[in-house]
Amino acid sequence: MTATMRALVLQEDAQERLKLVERPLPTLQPGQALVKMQAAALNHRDQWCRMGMYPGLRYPSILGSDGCGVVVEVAEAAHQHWVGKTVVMNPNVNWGENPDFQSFNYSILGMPTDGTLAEYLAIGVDRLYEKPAYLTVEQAAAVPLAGLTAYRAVFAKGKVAAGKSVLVTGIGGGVAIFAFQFAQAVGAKVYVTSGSEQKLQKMMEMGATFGVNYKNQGWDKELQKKEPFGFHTIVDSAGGEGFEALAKMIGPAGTMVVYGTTAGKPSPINLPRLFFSQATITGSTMGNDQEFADMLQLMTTHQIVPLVSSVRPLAEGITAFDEMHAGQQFGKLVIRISE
């Protein structure tokens, strides 16, 4: 009898888009490991295949970036020492040579390609790394995507550093908050918006030096009256009608990064404010593989943990993709899968 696992698997039902079946344990190609996974995070692109707004959507499959787990078998003898570690996973898939833009056949885990939210995981044992000690599985599945897409972010592109000013947009989710708290670990000055006040207030809690609800009118005359002369550094993740107004407030020779678009189509933006500022407007996705090493090291350096919205199991994992969608959350959604 062939042995079976639990996954959450996408499929081309649009009735049920999404469901918790059973499926062959994978079966280990040479130069893999497997995982029992113990705990799995969500992201908004997981979200996004579950409505069918991805691009290259295959089905079925199993969704899920981030994870943690044990290694419980390898494909070679050389890797043996694998066994018995707990580990996350690097979810690049061909990041390639260079490492400033990824190659043409770049991937992410859990889609084209099976990924976390099963209770076991194959995968190379070159996107292992061992679970930073300080953190529960929980907190360590919580880390790889949005950890290494706000290093990027933060780091590679936005050349964050102590006391320079830098602002956070649609703090709440995964990436918004490591950005923030990346940041700050390296002592810079971090100001925030939200929707809500009371992620506002969780933030300031956490040490931001200023927030504001980007719902209030003039939300960025208040930014403004803080930073007159611009912020080093704005990290966006929305775009939308807010964009022209960010824009105006880089500071000289500042940069805003740009790594999503969920608030749709960027408003108009003064172009010779830009110029004459000599401002960058950059874009931004995930990180290369040294980027990752380096963001768990930081991490690691700075105790930095991150802050997971909900646990659940995995009998309930549809739950909450249904909370990312209502955008509940306040940090990860993490589902346990086993012990």
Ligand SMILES: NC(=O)c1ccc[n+]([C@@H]2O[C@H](COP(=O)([O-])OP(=O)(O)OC[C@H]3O[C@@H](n4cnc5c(N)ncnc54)[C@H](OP(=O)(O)O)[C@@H]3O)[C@@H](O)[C@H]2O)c1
Contents of the next structure:
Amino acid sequence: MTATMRALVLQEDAQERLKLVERPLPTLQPGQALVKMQAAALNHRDQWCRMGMYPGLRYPSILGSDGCGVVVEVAEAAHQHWVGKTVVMNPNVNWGENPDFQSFNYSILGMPTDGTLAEYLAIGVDRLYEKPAYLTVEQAAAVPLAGLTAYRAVFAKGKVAAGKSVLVTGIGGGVAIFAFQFAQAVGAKVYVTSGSEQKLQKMMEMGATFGVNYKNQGWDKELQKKEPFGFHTIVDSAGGEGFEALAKMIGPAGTMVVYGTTAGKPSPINLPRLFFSQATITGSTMGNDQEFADMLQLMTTHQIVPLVSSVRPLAEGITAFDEMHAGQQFGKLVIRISE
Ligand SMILES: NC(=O)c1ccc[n+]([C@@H]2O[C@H](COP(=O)([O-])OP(=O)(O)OC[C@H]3O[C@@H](n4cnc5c(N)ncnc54)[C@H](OP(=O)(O)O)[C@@H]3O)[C@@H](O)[C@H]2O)c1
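Please supply the corresponding structure for the form predicted in complex with the ligand (the preceding block corresponds to the form predicted on its own).
Then the entire complex follows, led off by the chain already shown.
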């Protein structure tokens, strides 16, 4: 093993926020394993960090919360059985004891702790899960953060079940597509929105009940025609101008789950309508460690395959950030790091 590794590092330098650099290999702390990374995947969080729009930024820092690789070394003999295993990592750091809310020293792999966009990662063995055998390395790398976020949003918060009507907005997003797949797997009727006709077409092929382009005038009316009483669950990460229209579409005693604000501040909503319909708007962030295990189990049971938008080598990793910034991806942007 060489003493250095290549890593995609976030720097304070305004001209060159991301740079592929040589770094010393991480030193293992008690309880940790050294993982030779095979693939990593981006989340919008990585792009927010690049844009300086994420709290608590630390420089220089290796980004990346998602990945898959092979354990090559462990700090303690008791963990020797991990060596040689192909693993994915739970990106939660210190969720804590309360399943409903993360602890105050909670953080996410890849900021402030060094993340997966590097040839090696030192990480606690309690974060490791064997790669689901039916997934390729690239598919497995796409799962952790987005899969976990979607799982909690859909089930713990959105109470999605067979036969329920569900609307997932901005379906091109990494989390959104998992939310679609999870809701579909349990037998819900899943509607989608997207700013891209091509993505809508693909979603119809994947079994979406109906889809509309949120850039078209009257997109909300189109959805209301299909579900005049509103949706049991709406899963949204856009916020922005369309928020009021979405809030109007929450069905009786239905729920809108919000986990992001990609399109900025939400438009004001009609509160009387909200309380008369006994509706709930609830926030959701990531998910607890039990949910991570349950999410992998659900995926395995239903053999759910993540939608990988593209795969490129680490040397071209920065172009994946550009693609995400432009919103061109459909599913997860994956970086291949080693064989
Ligand atoms: N709270 C959490 O734990 C958590 C976890 C993960 C992500 N997030 C947040 O959730 C958001 C999505 O994350 P991601 O990683 O899935 O991002 P992503 O892969 O970059 O997806 C973003 C998607 O947003 C959609 N979008 C953009 N403008 C929209 C609009 N006006 N209305 C509806 N949809 C719109 C686009 O879908 P189309 O291409 O189909 O138009 C785009 O593909 C980000 O803001 C991220 O920070 C939060």
